[in-house]
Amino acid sequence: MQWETAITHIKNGKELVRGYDLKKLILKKKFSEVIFLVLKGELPNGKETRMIDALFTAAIDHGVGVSSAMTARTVISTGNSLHTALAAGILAMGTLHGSAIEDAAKFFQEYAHTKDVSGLVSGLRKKKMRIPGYGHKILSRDPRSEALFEVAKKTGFYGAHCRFAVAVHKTLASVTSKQLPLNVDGAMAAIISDMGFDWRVAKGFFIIGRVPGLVAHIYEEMMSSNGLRRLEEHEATYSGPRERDF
């Protein structure tokens, strides 16, 4: 069977990206720009670029504390190669990290128009299913989320995707003890789904704009002289049986 893609037509000598020749998008485009017409089929307008540039902006990176960054810079440590490390990170990418925005982005695509958004949580709740986007390790608050619904409202692409998954948040904060931010992820798809986007690309986002971070990870971690990483026995504490013989 013969490949097909509607992507990118090299003929001639000359390279077309979605219609259009890569040299022009070189010479007048922004990276961004470009993402967003591989992605979408289209080039953004000016508030579509603005929104996307935040949205890469907010997951570029969150510390070597988590997942990703730990795993890039041990499999560096190793004297393994940056792509190789790179992607290590993005493979250690899970439900729980990096990946929570494509859930989100499907929650809020399939019932953002539900009217009865305390019903909703609650069935949800008594079926002990965990709501995707909301809850942090660390955090109370995401500052990341409140600046990109900041820029959503400005360009136009706050609507009903991210008025419903403030409702959400809102009422799991009604009945939860424990504070559960509206988190980056779930901020981020509820953005894209506003913006047209599938919800089976959302995780892709995330990806894009934690790369830069990773690869400046990796970096630091060749350039360091901390050797290979790896746990002392004191940073782990022993749980089996004692010695025992025979």
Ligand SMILES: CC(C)(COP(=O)(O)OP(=O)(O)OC[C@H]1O[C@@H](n2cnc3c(N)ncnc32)[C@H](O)[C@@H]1OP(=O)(O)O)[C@@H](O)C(=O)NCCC(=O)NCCS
Given for the second form:
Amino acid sequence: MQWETAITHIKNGKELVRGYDLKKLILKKKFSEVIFLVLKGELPNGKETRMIDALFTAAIDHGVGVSSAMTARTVISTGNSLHTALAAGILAMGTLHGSAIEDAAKFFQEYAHTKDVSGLVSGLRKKKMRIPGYGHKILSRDPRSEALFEVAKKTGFYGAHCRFAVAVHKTLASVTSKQLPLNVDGAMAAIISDMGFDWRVAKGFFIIGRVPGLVAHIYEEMMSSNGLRRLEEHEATYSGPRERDF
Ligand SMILES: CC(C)(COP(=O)(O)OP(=O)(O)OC[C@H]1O[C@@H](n2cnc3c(N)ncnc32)[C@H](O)[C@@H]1OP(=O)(O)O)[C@@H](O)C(=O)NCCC(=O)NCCS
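Switch from the form predicted on its own to the form predicted in complex with the named molecule and give that structure.
Below is the whole assembly, all chains and molecules, this chain first.
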């Protein structure tokens, strides 16, 4: 069966990406502009470029303690290759870390025009649902989200989805025991929704932004003298039966 693609066309030694000569893109355009081009089909204007740069910067790294970085470093320490460790780091992303951006973008795109935000939030709380894009293990406010919204306001991407995300945040604060920040996944999800991206591509934004950070972790681990990562016996508590006979 014939495959069809609208992304790249290579013929007679010339490569066209979404219709633009790759050689000219290399000479004239920034990496983030070309990422926007492959994802959206068109080159971004100045404001879109500023916004997309900020989005990728916000996702760049979040320390050694997050599941994806810990996993990537553990996997490289066993003698695996860089790309295996990188893939493992990405696979460690789940709905509680790194993937909430997709669930949040879906939620915002489905409900952004809801009039009764407080009724919606209390209904979801009654169902014990965790609203994606809110909460954090160690942060009570997320400075990355605040900075992203600042850029969104300056560039004109603080629209209906961002306003809805903030309204949900305010309502959540009045119904939960813990102070839940609007986290970086939530802010990114709201902004890309206001930029017109489909929620199905949302996770790609987090991964594209985080890959450089993961590569840096993997390389640092490779060059370190840590050797094989494993827990020492005293770092895990045994809760099984005492020694016994058959
Ligand atoms: C990130 C997360 C795992 C952190 O969890 P945590 O800090 O351990 O929070 P806890 O499990 O202690 O929950 C504390 C309270 O807040 C509530 N809560 C936490 N996150 C919530 C959310 N996103 N929506 C609604 N309620 C939430 C819990 O139900 C609990 O309420 P209760 O005490 O009234 O029962 C959690 O907030 C979450 O699942 N968020 C949604 C997924 C997400 O956005 N992940 C990206 C993180 S950057």
